[in-house]
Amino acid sequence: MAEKARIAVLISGAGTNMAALVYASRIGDCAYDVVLVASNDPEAPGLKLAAAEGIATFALPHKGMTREAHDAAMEAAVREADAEYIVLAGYMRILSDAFVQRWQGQMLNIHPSLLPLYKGLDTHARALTAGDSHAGTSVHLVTPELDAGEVLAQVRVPIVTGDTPESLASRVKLAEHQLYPRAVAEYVGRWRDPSALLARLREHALALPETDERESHGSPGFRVGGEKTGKYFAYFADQHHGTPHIALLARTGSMDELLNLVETQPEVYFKPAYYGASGWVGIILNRPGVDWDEIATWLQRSWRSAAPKRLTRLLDIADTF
């Protein structure tokens, strides 16, 4: 079974979305495990449910503490649990910018509206006042700006005649319980999904000048230099030749560099069958916490080693300054 992502869930109350996340994690090959439930309220009912399920809990009242100090204590508990992601589930605290930035791309929230509509509070009343035909809920990445991060998934909920904010909220809550576990599992599981990894790699590779994609020996490959004279600078390998790796294959500067990378960082690099003999390195993509800026750097470097001089001349000149 593939390694599961470790998530910490932050709550302030009953924790019904937290419960939905926990029970979904117990069904089938879910992509995550809940390793911590933490709260700013020691009396939050959700903590008892988590404890009954054998999940570690942490609680610290925020009263009398600065926002930064309380955030630091919550974050320390998250790191102690070795969580890779933070999932907010009715956590009624605005987090400090520094905390959010440290977890950029690794912190998710669910909001009871069809974002970007109705950020903040009173979402259901605002939807009713506006005469909307539908309300709904959105899962999004957390950013310093309130409810403004990338939307990962949404569910629409119809507004019916006679709805009140309370009746609408009760139906939206049902939608949340279905949406949140699925959206979290899909997001944290992307590091082991070949199609998601290829899509992200393709985005970076095809952004480079004069590149195209062409299959080679059954693998997607990326070339530079034109239809007739183009050279491959990268390949996408999905567990080829018996390896467990989904990987980017890129050019190194020498066999010595390749062997040094594999020896010093075997959790990141490997010598691929066939291509390794020519100095290509495998960079493992199906692992948590891949640095995609580093992947982009490898692609740029490999592209440059294969690109014709007319494309690299200006870069060579810039490097002399």
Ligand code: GRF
The other form holds:
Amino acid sequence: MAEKARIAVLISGAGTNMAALVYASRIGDCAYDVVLVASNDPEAPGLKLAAAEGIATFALPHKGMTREAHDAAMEAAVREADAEYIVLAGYMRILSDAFVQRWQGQMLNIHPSLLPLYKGLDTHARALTAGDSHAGTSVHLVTPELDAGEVLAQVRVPIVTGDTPESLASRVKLAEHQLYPRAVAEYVGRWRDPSALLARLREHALALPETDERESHGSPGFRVGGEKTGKYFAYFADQHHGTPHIALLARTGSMDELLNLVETQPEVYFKPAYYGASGWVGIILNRPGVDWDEIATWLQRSWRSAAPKRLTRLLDIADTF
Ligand code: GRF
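Same protein, different form: I have the form predicted on its own, so give me the form predicted together with the ligand.
Everything in the complex follows now, all chains and molecules, and the chain you saw is the first one.
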């Protein structure tokens, strides 16, 4: 069984979404474990449940504290619990930008509307006033702008005659309890999911000029230069030759560079079987916190070294401006 991602759940109230996350984590081979439930309200009912379930809890009222100081205390508790992700579940605090930035890509929220509709509060009343046919809920990444990060998953919930904000809210919660655990599990499992990694790599590779994808020895490969004379500039290697790595193979400038990378950053780079001998480096993709801008830079570089002159010449000219 793969190692589980450690998540901290932050709540302010009932904590029904937190409970859904906890119980889902106990069914089968769930991709995450809830290692902490923390709240800005020591009376939050969800804390009692978490404690009864044997989960570490932390509570600190925010009254009389600056936002930064309160955030710092919450963050310290999260780090103490050794959590890799922060999952907000009805946490009714706006977080300071610096805190959010430090956890970018590792902080999720659930919001009771079909984002980008109805950011902020009173979502159900607003959907009713607007005469919408559906309300719903969205799981999204948290960025400094409120409720504006990438939407990871959504579910629609019909509005029925006679609905009040309260009746609608409780129906939407039923949907949230199904959606949130799934979306979290899928998200935290992404970094080791070969098809998600390949999809992301493909997006970057095929965004480069005159590229196509073609299988080579059973692995997806990316070529530049057209159907007949194309040259490979990247391969996707999924645990080849006994390595545990899912990796991008890209061309380096020299064997010295390759060996230096492998020696100084063995958690990122390795010398792949066969390809290593001709200066290709393996860049490990199945590790948390991969910097995809860096992957894109590797792809560009490798593309450039394989691309025909007529293509690189244009880029060289563009570079001089
Ligand atoms: C949920 O509706 C969630 O979308 C919103 O706050 C509510 C929390 O409810 N962010 P609960 O505490 O999980 O029951």
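Positions refer to the first chain, counted from 1. As the structure is a prediction and not an experimental result, all values here were calculated from the model. The term rigid core refers to the maximal set of C-alpha atoms that superpose within 1.5 Å between the two forms.
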{"item": "Interdomain rotation angle between the two forms - two rigid parts, degrees", "value": "11"}
{"item": "C-alpha positional change at residue 259 between the two forms - rigid core reference, Å", "value": "4.3"}
